[in-house]
Amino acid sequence: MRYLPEFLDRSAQEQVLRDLREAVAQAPLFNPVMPRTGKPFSVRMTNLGPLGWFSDRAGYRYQASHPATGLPWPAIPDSILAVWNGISNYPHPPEACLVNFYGSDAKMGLHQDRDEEDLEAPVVSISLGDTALFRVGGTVRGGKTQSLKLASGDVLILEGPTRLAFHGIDRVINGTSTLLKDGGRINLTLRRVRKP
């Protein structure tokens, strides 16, 4: 696991915010379920690139178009994609680009990123807004964990044999950030789904 604190500097965070809006007006943010039970998801989201991470009572699985709108999913921005042509050491571009936004009260449990066929690639995640306590154990569930602090503009890379790991985010600390107008947490999470 690789950890870069204050990897996108203000206007850098503040150019990635500005792309995500024109994406989020084409594709709104939507309140997923968990599979088995239907209970909703305390965070709402919202997909770019070709394919997008989806869950509702039939699973969790990517698609094509969002589930809502049926149009496909807006293109991953330039200054997203810098930031994984500049730190992911992989030669493929990502396909899937999950847009996670977690109001004051929402949080993650921890789970593994495992729907991809392509485990080799990493995933890459960008933290914007309010700082998140981010937990990270192994690739066991229920095995020993720690707990870091993601800030705006932090960049953090599962990679190799932590490519697997589970990890979540426990809360978010409200009030840490100014880049949200409204405060709240916007996680990039980029991923490349299918082998090359």
Ligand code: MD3
Second form
Amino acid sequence: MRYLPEFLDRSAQEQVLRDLREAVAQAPLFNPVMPRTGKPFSVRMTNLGPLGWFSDRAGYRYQASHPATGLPWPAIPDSILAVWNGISNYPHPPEACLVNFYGSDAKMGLHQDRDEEDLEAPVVSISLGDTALFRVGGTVRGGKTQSLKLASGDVLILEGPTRLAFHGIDRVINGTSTLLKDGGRINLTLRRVRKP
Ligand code: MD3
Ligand code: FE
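Moving on from the form predicted alone, please list the structure of the form predicted together with the ligand.
First the chain shown before, then all remaining chains and molecules of the complex.
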């Protein structure tokens, strides 16, 4: 795992936020639910790019359109593509940019990202807004884990063996950033889904 603290400076973060506001006007945040149980996630989501990650009672999957509007996901803006191009060492563009919004009580349990066909490509994560307590372990559930604080502008690159590491967000620490007027945290996760 590569950790690039403050990879985006404040003005780059503000540019990404302006682009996200435009995209979210077209593809509103929605509340996914867990497969089978229908229990809602505490994180709200939307997507940018040709494919978007989505969960409902039928399961987890990638699809080309927004579940509520039926419209294609908005394009990934250049301000976000620039991060992938700048650090990924991967010769193809990302297909999915998952936008996770965390209010003050949101969290994400430990999980692996394995819904993608292309597990060779890296995953790039960009944090904006309030700092989160991130936890990462090994590739088997129940192993030892390490914690890391992810602050606004920080970027993580998951590649090689860490691509399948268990990870999650234990909590968001309120009042740690002034980027979002009403607080909270946004995480952008850039992924390749299909093999090139
Ligand atoms: C480590 N999101 O959407 S991003 C997810 O902050 C997700 O919203 C978290 O996990 C968030 O799936 C964590 C950092 C991250 C993303 C992908 C990873 C860490 C990862 C894939 C493998 C290992
Ligand atoms: Fe994940």
